[in-house]
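Encoded as structure tokens, the following chain is the form predicted alone, with no partner shown.
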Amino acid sequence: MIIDCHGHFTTAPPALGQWRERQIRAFEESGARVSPDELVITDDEIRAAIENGQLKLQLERGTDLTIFSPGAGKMAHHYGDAQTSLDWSQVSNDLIARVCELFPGRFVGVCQLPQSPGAGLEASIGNSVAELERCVEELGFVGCLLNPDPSDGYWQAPPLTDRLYYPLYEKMVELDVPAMIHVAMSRNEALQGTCAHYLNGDTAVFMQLCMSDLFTDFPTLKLILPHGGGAVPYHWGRYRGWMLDQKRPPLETMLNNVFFDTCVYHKRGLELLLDVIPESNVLFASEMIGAVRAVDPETGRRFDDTRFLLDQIPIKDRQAVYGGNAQRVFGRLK
């Protein structure tokens, strides 16, 4: 089984975005709320969005299952207040659950968390714990997206290793679900989203983990760094050297808890990832119909067709990378 561990509902019916626009505008203009009941999306609209998008590419590329979450950039946690984020997360997660119900065996859910920046962050972690539990136990989801920068481009939150996040990690361990560390949009003009903010987020969080004892407190916690881990594999020696300088545990101990996906859109980059990071810590992913949608003129294939690239690379345990590792990291897939 080939499992794509990184998919977003980027082709959601337009009504979702229109509801979100009304929600943001109402709160900014008067503090009013827009009821989730005002969002109407039919099953036929969902089928059309999936059959002409993610499912079409699944069939073309020969993948079996996509671990599916709301659009990451659209999480946009800086808008509104904690209730705004909670309503938006629940609406988005309920839509993912409907996709999974309509296409059983093809999609399984990962939830957006209702995080908020600034003074609302701590309270929003409590909301995130409750929403994670709802999505896992009631909707059958297998993980969550965790945004290390709810300010969306200004990095005003404490590191993910801060004890403020511990209630969430306790619930993740209890439920046996991992988090994919994924920033949302960037509203900072100096930090473009796709190629700066996303990759910076992956890199920054890895260093937060290196500087902490988080995995001493949570030895079974599992975190996934998307986009190949940003700069991490390329600078593995820098991290190893820093850990030695600081008399920290060997860098390799991080690999008990940290995993990397294959959303790297060129062959040489994937070769580097698989050369530096053990195959047991690499999960197949494409983020198809995501941040990069163009066709590579050198290959004639879409940049996000990572299976096409990986098929050209020698891999000792291809089944582990293509699916077995995902089944181990996402314990509830079993």
The other form holds:
2 protein chains.
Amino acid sequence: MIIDCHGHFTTAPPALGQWRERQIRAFEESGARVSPDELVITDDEIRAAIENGQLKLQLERGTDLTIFSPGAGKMAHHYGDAQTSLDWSQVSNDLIARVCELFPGRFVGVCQLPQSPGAGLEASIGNSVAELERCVEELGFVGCLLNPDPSDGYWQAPPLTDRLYYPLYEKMVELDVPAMIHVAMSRNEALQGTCAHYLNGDTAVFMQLCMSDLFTDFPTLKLILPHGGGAVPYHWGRYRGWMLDQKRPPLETMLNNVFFDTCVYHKRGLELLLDVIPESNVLFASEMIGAVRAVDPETGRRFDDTRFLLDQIPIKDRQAVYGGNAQRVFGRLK
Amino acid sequence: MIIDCHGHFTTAPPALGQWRERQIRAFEESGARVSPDELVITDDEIRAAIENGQLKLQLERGTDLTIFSPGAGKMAHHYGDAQTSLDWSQVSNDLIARVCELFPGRFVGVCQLPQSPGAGLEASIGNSVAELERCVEELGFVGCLLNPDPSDGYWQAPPLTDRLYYPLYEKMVELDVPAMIHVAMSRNEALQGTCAHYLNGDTAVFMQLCMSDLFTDFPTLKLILPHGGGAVPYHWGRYRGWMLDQKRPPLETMLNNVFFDTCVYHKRGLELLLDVIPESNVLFASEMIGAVRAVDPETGRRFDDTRFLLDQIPIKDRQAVYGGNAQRVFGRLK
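Would you mind generating the form predicted together with another copy of the chain now that we have the form predicted alone?
Expanding to the full complex; the earlier chain stays at the top.
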């Protein structure tokens, strides 16, 4: 069974984006709310979006199950206030739940959290605990996306290792669900989204974790760094050296809790990932349909067809990387 | 001849840091200035700092020349105002010039620029043009450090491709000097300096360059991305795909103007760098003495001894990577 642990509903029916635009505009103009009930999307619209999109590519590539979440960039946590993010998260997560119901065995949900920056940050983590619980217990989700920069490009929040986030980690451990660390959009013109802010978010959070004792406090907490861990495997020596300089535990102890996906879009990069990071910490993923959509003229395949690339790389326990590790990290998949 | 294109004077005599502290405190308390003339450092103090530090390691490792600049983190452009940065840059650059004079053939200077964030940004680029000219024409320097985030961790400036920076690029082209893109410190607790902000700066700027036509406007401008280019070579496929998605020129055209140093502190990372980036775009560097100072227990050598690592890697034109490329990119080295 091949499990793609990183897919977003980037092809959602247009009504979703239109509702979101109305929500943002109403709040900005008058502080008004737009009810989630005003969003109408039919099952046929969802089927069309999936059958012509993610399901088609699953079948073409021979992958079985996608761990599926709302569009990451579109989480855009900086808009409005904590209630804005809560309404938007519930709308987005409910839509993911409908995808999972319509395509059983093909998609399982990971939720967006109603995070919010600035003064609302702490309250928004309280809301996130409740939304995570709802999504896991009522909708059957198996994890969440956790945004280290709800200011969307200006890095205004404390590190994810701050105690402010501990109620969320307590709930994650209790429910046995991991978080994929994933920034949302960037509204900062100096930091492009998919090729700068995304990778920088992964890199920044890995270093936050290296500097803290979060995993002493939560020994069973599991975090996934997407996009192959940003710059981390390429600079593994730098991190090893820094941990030694600072008399921190060996870098390898991070691997008890931190996992890396395979969203690296060339063979040479994936080889490095699998050379540096133990196979047991690498989870198959494509981020399909997402950041890069072109066909690579060198391979004739889409850049995000990571299965095609991984199939060419020697892997000792291919079943672990392709699905077994995901079943272990997403404990509720069993 | 082995040229290390990336070294900072991190071992400067303590009087330098003490002057800087007084400068910051005086400005914060009353807006007062501390005169650069108040800094007294003897030649013997400089000799001791270099002979026990960078020169010792040059001799041990068999490298010949270090392209030498002030401590990057310590540029800390966010303090004070544009005049604060100008005084500090002149003090720092004059000290580098003294190192180069005391150790001819061993060190050649690269200057810190008097950048400043916020309202003073544009004026500070004007000051930077003048300081670059002074350093190159009067002090014999061959390049500059250019900080893409003078807010030091909050990414408040426009991208380096903004026309605001064009007077600097005009002067660089006129003088035939490259810039090493290098952030300074991070004062943001979410973004650690050497292992997060540094790498993220490299990654962010590469993407700024991908999105712009800067090199159409300045076809001979040369920029060096330090720290092996942050996340860039590891994610080369992602950038290739993005350029195709956006109907931009092929990613490889960036290699006419963008160069990568070898500050990657493990062999597998360096192998990836040299597999992905053409040898003609890779410049030997160690960032010695800098971000990581420990000895790697796996090799018995310091992590920043990149020559030891590179000597083990097949390189077609070793002379180019070890020095020839630096002589080409730093045109005034000739």
